[in-house]
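Next up is one chain by itself, shown in structure tokens, the form predicted on its own.
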Amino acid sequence: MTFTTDSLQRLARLRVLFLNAHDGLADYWDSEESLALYDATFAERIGWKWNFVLNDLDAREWTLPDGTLVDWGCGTGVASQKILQSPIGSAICNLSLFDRSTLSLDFASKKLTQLFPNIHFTQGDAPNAETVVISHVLNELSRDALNALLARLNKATAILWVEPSLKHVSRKLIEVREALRERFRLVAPCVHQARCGMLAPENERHWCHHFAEPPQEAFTQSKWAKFSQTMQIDLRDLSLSYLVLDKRPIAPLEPRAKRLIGNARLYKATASLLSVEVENGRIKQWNTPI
């Protein structure tokens, strides 16, 4: 992709909207051209985050339940695309796309139909779908809209949800976790089924986030160099918050297992790490020699 002055201005406007997203934000898609630009840049970076989550689930030998998958708030369909390209999505044959924007629905339907001609695609919420996929929507949902979504999610068997790693968004995702954990089993990134340790008063300054690794093309293609320079985005920072839930039984982790949260903080002779423990769900900060 070659960027023009107009395309860069379109991307810059979208970035301002994303950075200032708020509850009840109006539909911002104005053309198929804007969607195509987004799909080749911002959405592709979101796809790299989804690769991280899907690889994590594959390593745990977790698979999607049989039946229909709905991509709720699909945008350009990048979440569905990555799932269908992954081992855990190999058995999907029915996928429904849902979004408030008819422009994005048409764009995602056209793109995914071309990429996956053997999949049956429909448009709509598909309230009885076994799997619900959600990506980058929390900032744009009012409290009433979020409550309605949570009620709707109770009908699902599995939920895969990815968000940016902003502290206030991660904290909202923890609220989602707490609202649903009595009816679902926590698959990832959680290593326990108890109340989230981040909610303890001493952990108020922390939030649950992780870092995906960008592909090599992010540092070798001129497209990404131009994008990074214009948008003032550090391509090395590919942080995310995510949540995966399942009503089916899941294999327990080793009792002494730990899950690293965020990145290690490096000092002169030591590294400081934050982790959550399987045994008691406690958040622990500890230091180790470098």
Ligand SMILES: C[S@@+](CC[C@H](N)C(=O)[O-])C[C@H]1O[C@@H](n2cnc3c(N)ncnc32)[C@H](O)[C@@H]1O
The other form holds:
Amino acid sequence: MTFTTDSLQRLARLRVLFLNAHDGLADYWDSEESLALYDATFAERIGWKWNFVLNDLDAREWTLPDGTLVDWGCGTGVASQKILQSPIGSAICNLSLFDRSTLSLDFASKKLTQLFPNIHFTQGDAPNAETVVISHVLNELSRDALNALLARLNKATAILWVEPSLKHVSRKLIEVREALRERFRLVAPCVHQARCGMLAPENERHWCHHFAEPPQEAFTQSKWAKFSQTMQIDLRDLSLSYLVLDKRPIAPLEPRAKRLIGNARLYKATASLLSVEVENGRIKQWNTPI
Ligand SMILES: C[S@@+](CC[C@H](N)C(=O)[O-])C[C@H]1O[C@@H](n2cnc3c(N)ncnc32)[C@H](O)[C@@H]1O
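Output the structure of the form predicted in complex with the named molecule; the preceding block shows the form predicted on its own.
Now the full complex is given, and it begins with the chain already shown.
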């Protein structure tokens, strides 16, 4: 893929919108071209984050419930595409695409029906669907829209939600966790079912985020070099926030296990790490010599 000046300008406009979105954004999909550009760049990068989440769930031997999956705020459908390509999504036979933009619904439907001819596709929210998938939407929702979505999510059996690792977005995702945790079990990244330890006053400066591994092509293809340079995105930094919830019983974790949050910070002679503990849900800061 080679970018024209026009295509780079379209992508740059989208980036500005995404970065400045706070509590509500009007529909911005203006053409099939913009969706195709998004799909080949931002969405592909989002897909790398989904690969990380799906591998994490696969390692925990967690699978999606049988039945229908809704990709809520589907855009070009990258989240459901990654799920259908992963072993954890093998029981999905119906996929419903939902977005306020009809342009995006048409784009995602066309792309996904070609990729997955054996899946039954519909458009619109499916309130009785077993699984709801949400990706990079939180920033764009007004408070009322988020509350309506939370009420709607209570009907699902499983929820998979991936967002960028911006601090305010991660903090909002913790709000979602707290609103839903009475009715769902917390599968990932949480290692306990209690109140999120990030809400303790001493953790106010932290946020829950993780780092996915970008694929080799991010550093070898000229498309990505141009994208990274123009958008000023460091492709090595593939950080994300995510949340996976399930109403079904989940396998217990080893009680003495801990989960790393973010990455280790390296200083001259020491490394500083943040972790959450299975046993008591506490967030702990570690300083170890290196
Ligand atoms: C940044 S895009 C992300 C698309 C896709 N989920 C992904 O991860 O690439 C956000 C999408 O959410 C949709 N959206 C935003 N607010 C919405 C709402 N209130 N109802 C339905 N869709 C919404 C937008 O139209 C857009 O397609």
